[in-house]
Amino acid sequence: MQINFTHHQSAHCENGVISNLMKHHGFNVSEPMAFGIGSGLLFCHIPFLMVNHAPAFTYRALPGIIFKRFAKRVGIKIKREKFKNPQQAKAVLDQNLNNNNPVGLQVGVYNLVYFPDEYRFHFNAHNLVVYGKENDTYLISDPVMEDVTTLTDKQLEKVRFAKGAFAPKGHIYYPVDFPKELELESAIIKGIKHTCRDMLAPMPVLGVKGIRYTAKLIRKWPKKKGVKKANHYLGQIVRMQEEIGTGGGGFRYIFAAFLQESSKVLNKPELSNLSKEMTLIGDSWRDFAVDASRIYKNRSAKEDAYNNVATQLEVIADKEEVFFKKLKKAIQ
């Protein structure tokens, strides 16, 4: 069983799966377009959820939501299934492959044997495509990898049924119905409005307010939690921003590319200017990550280093507040 499937590398797994599956079905949807229409951009601190013994921070919408929103807005239908029984999960996967249908899977990262060791940690919201099977080996298109790869029957089962936060439970998904043409213009506008709403939300842990709240936490951590724990928490923020297939800058560069592409589709040159502005904001996030990483690697020569990176975050929050207010106005 091998489907004629073309692998394209991407910056982020879920966007890459959407883009690759759409291209397979004849719709040339780029990774940034999938991300932007699906309102993937976010900042959220989830204080009650611990991941790798540190509070959760996310720069993107929850796993699966990007594809769900994208599908609804462009007019396609997706089928999703989760399972208690690994044998049933395998049977549904094999049936799809027999039907010449590549599928998306949600998996855990820790036991992905083709990942370098430094990227293998307990994170259960990774996405990949399975496009075939040879004997007991599945053919894998993981969008964050340069080339296609493989997993044995047992290896795939292990990552499909990983335990912990966001446990995949064998989650399989694939598009089942398409319009003649995708409704891109209205979908882009809905995607942008939703992102502006999220980033300017009045909730203290979400969007711009969430960034400011996180800056306050960073100032308190060394005294309240001790330096060792404070460093671990700071490392968590940077890892979620730069290492989990975000395209860098906590997805800000991908969102900038989406605005650039959207400016042509909607014939709105102001979106192209805002794209450049978002790229600069992405640079600010990167600078923050570099300075924060120096702290938790004990290489920072700056006095008052925690307050320094907290101030950087507050400046980023100010920039993003101005940016999303302008973007909201541009799309009205």
Contents of the next structure:
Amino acid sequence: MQINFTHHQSAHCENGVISNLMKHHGFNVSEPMAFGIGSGLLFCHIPFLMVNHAPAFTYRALPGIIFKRFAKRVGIKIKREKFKNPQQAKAVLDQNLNNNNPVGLQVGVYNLVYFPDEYRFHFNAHNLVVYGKENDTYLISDPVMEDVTTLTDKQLEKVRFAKGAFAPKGHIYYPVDFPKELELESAIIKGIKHTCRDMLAPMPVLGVKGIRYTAKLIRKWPKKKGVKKANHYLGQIVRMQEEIGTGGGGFRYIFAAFLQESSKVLNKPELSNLSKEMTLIGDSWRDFAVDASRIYKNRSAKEDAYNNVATQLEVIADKEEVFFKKLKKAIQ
Amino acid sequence: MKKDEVPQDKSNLESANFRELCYAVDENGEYTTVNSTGWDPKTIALNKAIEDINQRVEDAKQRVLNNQTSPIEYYMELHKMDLPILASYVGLWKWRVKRHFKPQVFNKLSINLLQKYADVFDISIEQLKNIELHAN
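Next, report the structure of the form predicted in complex with its partner chain; the form predicted on its own has already been given.
Next comes the full complex, and the chain you just saw is listed first.
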């Protein structure tokens, strides 16, 4: 049995699932729209958490929260369920498919067989859509893939019940109730306000301050941790920034696309100018990645080089601070 | 990033035959999406991370052969896990898993516990006890 579902590739999995499910239900919501309204943009140096033996950085809001905010702001209702028992999780999934309802699932990446081996880490916040079942094979629309794919029920159970941080526990979700028309305007404004608040938050590890905090640590790493670890940590920053799903530049380009689209919806030309500015900030993040990669490419890096990339980050932080203050004013 | 600046470098994505989606502006300044085959700075970062993991696996292997640690640590590294992840997969406290890294403790583990670990690593108990039997 197969539901008539159209797969659109997206940069990021969570936005992609939102956008694809909304399109299936007849609402044309683009990926940047979903990302912006859900206030996905962020920077956070997550304290105390180590991922792959390096500090954890994120350029986006916590898994699941983008969809949650999006739903609340545009006025749709989502049903979510988590399970202890894999059989029950499977039964609920099958029942939904029988009712012709494509569903979103949260899964772990490590056992996702269609991913290239090098990308299979223990990361549990990946999202995909199941849109049908043929015998024991589920039809999968993974938003980051160019085409649809399949998983057997064993393979699907494994990824749905991956363990570790953010364990999905069979998490299944789908929209159940829609308004006649989406309240895009107010949702966009709420989304932007929230992002400005996050990025300008008076917290040492969050937003603009978080970027400065990271820059400060980068200066210390070579002395405190040794060159090998410093390079490994730097590599981690770049990987989190440019990993599949960010659309490049740590989500900054997707956010710029969102501002551009919003300027048309709200009829506010200043948002379009701000979008251009955000694109340039995205370019600065890319330049930072290029310079950082030079450091970890040559094992014998000078301390100077670390100071150099740290300064670049501080410049980016300054630019983003100015930017988000302007953005806050623009939507008032 | 302009549309024609989207990098098309060689990367490990090729093996799975897929290209990721990037956002970029076209000639008129409008945002659009472009597929990318990869970008060197991040391919290098990823390759470094994989090199590190391989190094950790090799270290763990040597320590198992020198009887300094149990095969559990080797298989943990092989599966890109760390202690919290492994503990969560076998459903034990972290300190218990850590204790099982000691060869003398590992040698006395019950069949039940061994089976738990073997299931997580998708191997047989014989392979769990003797890493030489594991083809890799």
